[in-house]
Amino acid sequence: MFGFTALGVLLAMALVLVRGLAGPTVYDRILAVNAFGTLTVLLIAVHGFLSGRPDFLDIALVYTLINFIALIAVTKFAKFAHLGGPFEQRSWSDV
């Protein structure tokens, strides 16, 4: 059961790296490759299973923390287009 369910994620990842490369904007990739990091966490989290070796989850879980603070980071990258550079005053008329 388990070894369809790897079948059945490393097709989705393969289908969402299809849609990463394919997407027409920058917010396609990112979620794409949220999309991806997410998916890898269930295969390490079903090779776990399927190896009989539960310390994996820990792993998974240690991967979904890295993968939510590069995503923040990524999207803030591509939002303002710098990380921690000089603050800019703006005005109303820039908005």
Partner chain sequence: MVAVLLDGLSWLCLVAGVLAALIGGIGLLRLPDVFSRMHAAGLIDTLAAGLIIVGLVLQSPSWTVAVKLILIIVFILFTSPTATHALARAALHGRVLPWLGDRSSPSEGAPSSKA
Contents of the next structure:
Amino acid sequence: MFGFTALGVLLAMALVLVRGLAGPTVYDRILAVNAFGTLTVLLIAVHGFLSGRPDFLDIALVYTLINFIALIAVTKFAKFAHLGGPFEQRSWSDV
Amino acid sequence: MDFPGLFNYWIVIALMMIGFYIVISQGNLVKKIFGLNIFQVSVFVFYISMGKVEGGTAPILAPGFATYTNPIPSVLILTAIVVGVATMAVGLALVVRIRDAFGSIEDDEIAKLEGDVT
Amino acid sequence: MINISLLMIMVATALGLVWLRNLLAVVMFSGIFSLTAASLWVVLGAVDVAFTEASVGAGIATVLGLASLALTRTEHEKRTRVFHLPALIVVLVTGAALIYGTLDMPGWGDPDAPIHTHVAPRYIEDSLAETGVPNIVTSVLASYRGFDTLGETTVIFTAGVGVLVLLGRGRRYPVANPRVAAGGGPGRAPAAPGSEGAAVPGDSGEMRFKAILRVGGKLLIPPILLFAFYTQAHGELGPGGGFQAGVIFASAFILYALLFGVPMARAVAPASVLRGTLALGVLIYAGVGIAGVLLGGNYLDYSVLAHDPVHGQELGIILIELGVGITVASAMMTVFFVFAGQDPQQVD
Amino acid sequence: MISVHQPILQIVLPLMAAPICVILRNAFAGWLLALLVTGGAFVASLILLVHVVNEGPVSYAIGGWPPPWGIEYRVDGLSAFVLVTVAAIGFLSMIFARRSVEAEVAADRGYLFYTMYLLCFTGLMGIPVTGDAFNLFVFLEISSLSSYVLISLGTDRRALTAAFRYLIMGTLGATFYVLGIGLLYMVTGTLNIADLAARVPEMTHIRTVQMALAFLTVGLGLKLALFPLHLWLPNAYAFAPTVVTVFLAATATKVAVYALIRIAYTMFGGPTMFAVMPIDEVLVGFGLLSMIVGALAAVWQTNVKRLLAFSSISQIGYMVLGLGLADVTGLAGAVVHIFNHAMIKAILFMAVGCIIFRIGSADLRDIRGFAKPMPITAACVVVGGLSLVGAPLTLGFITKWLLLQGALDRNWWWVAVVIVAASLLALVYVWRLIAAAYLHPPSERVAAVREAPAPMLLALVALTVATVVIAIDGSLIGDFAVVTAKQLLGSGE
Amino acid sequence: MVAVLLDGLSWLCLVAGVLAALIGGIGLLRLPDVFSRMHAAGLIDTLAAGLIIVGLVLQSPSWTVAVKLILIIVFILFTSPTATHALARAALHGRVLPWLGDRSSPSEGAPSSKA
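Give me the form predicted together with its partner chain now, not the form predicted alone.
Now the full complex is given, and it begins with the chain already shown.
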């Protein structure tokens, strides 16, 4: 049962990857990456049950968070072409 | 029903060679850095796949499990991943500085610009 | 069967990378590659490594890649050389040598390969008795091969300081080498950091873009930080530990910086504090080793830290994981703030 | 009388000094800390060398776990010898460093420079003493990462591209090294060098072991700039800040040569492996190519630093040649040249540093006639140049003598001919340097110049005197190298 | 009896979830432009993820696992719509016009608008 689900999710991942590679506009690619991330989370959760060690779901949780943060960064880059702003008039020194 | 024999290693070697090819052939500096990342991640996949034991579960002791996959490749790769990210961070910082100094991040353009200022 | 298909997806992604001209796509697909590699490692049983690779490879590497693309203002590679003969020859020769090398290798996953019979069994059997930590990877990482991890923490410390040296915004006093201290990173047309007049394009679009996200962010950041502390403490029992916790802790601040801007994030985590914690983590780790020496054991020998050796090992492992977490978190934050904090308007 | 913990504290103290230097956030304090730490490390390494020569190899189990399970520090004759070289050059560069860094690195990055220097010093000190193959990779990476950043601090914008190319080739080399260690780990199951030395020699027929040696050699070949893989070195040494060039030119490649010796002879058992897989002929071939190509390229250089950088490639060819000869005298030549070349290159680059500090340019035409206003520096250049060529009564001669003997023992007379030819080529480019110093009248800018500031000159003169003193009684180093070579070839212990 | 019911129900959820994922994947491939593809991507994020995780919750051996699963689905349901919203605004800002279809002749395969 879990095996079937895992294979199904893998097939969906392949489909999403094709859209990612082919995607004409950058927004298609961002969509593909978002869907790919969610499907990976599902794959890890299903595999946890498949291998009989369901207590590894922290990894799936981390994937969700990282997927969200990477997505916000990509979208912000697609829209504003920089990640730092908004820059109020405040200067600082790093060194 | 894992495919026995060395077929898995050959795919991993193919991955390594794709990464290695990207590093050598591509002219864009950012693409070189990410090609290097691909090459390193494939070497790590090679390490972890040699630690896998048939039917062994993750190396965290739990009741009811006897065989465990080998923990040592995981330890080595934890170190190597951090080294990879550290190199990537310094590499990307250098790319930004090169862009400021030379105005381009293409290998051939920079080589031309480098030549004239002797 | 799953790992074969995951490997196939990875090969497809890697081949895609060779053809993609759009650098943003290259960065995103490198993120997908790391994510698939991490899930492959979960399938192969290396959970800690999957944890780290996902948070570092898919998270930090993608964000750093984007920040560097923003700073170099390049979207597309000039022309992609798909076919490059000399490189192809070198790659084929190396690949052939590797495949020739695999001919005598033990098969995939057979239990009596040398690496499972020579050194590994002692770790699996005795690590619980000797270090009291069920997660064998954490016990080997922190105690048996603890010096490797000290070296590794030093490497991430080097990267943090290295990025500071390369791109850090300079201080505001006259210096011998004007090029470097010009502010906004050396070699840049000087928007003098001291002057308040640095015109800043905070157009209204940016505010509206953030309205929904800011509310979402405010709700999301506390759970992420809580999850980071859970990962730090949970390192002994399940997958987790210093690196993973440090990266998740830093990603919470990176999310804050993405939504509220680097100046706000800098107010929360100023450069001086980050430099201090960057150094503090390494000193904690090395200091635990020195404490071991002072108490009569060898360097990094935790069994002398407490009355009972096993308690000592647990105490030692928790302390150095803390040191690692602090250094990794501050290194990742420093790197992102320095990358994203560059002045957006650079005169070419 | 050394304390049991000396091998480990020697590495950990510089490692802890780096974060302290970040907290100090002051360039002078950073320099002072670096000076004290490198000085302490130098004295400690001397004591360790004496102890190891008298009482034999020292072994230290880190974390209290016995060797194959925990990481072990194993210091034998060769390790202590390389350790002393690195510590000596590190200490003297720090005496030299202060004024030179102030002139070339921005003031607000001064303390970060010393942090990076301490990390590079830690990495290079950690490699010779470690007894664990993967730990060697970690310290190799610490030293490489910090040297990329140090090189990029050069004032010329081409330092950035040089640092980037060095990063790409260095990381490829390190990844090849990890791949080689992975192949080796797969068939032996252990990472400890002593344990590998016991298990690998009887496995030489396994193809995985042969490929492991190939990948390790290529990986380290990239690190020590062997002929086809040397493209990153000239620009890296030419455009880096002077102190960085002095320290890296004298130590980084030498430590990589040490690692190659340790792998080829201790881990793979030297001749037993060469019988199955002719790596030694390959190394001899590339060594000779390095010698000739390096020297030829050096002759046409106008920038003094690039001239010396190409001469470094040629001298590394000598070491790899000695390593490939695989007999006692040849290997002894390689071992002794690690120290000799470190001292000679440190002298020459320090002298060039003094010239650049005063005259401001590294171009042979601009610095013509610097002997008149800077006699001491010019004298040191002469001593360094003669040792580079291998004239009698100099350090270089000891190496050349041992290498020639090694080549003739294997009755490869043509190798001996190439060694002499390379030395003659070296004479050509050294002569260009000395001629520029003495035979040309100084331009007015050069004439108006004074000697370099006291500390820079002190470091230079100390090195030169040390070179001359050691060279006069050549047997001190020569016999030590022969004993070490016998150990490496004999039981590989 | 309860076990059989639970197994049957979770098996049903899992199959439905996989179908939803496949439909989402195919939708992502065949739909003509970015905004319509967002529906397909949304389908994967919400329906497929929800069904599969509900299927897993029914099978989970202990409470901690169930709580973790619920936490995961809450996070997914919380972050995906926000991210897709941000993406839609970015696409509009990037002047990507939704494909309105050619009312006059139902021509197949209308050109998808390029950024």
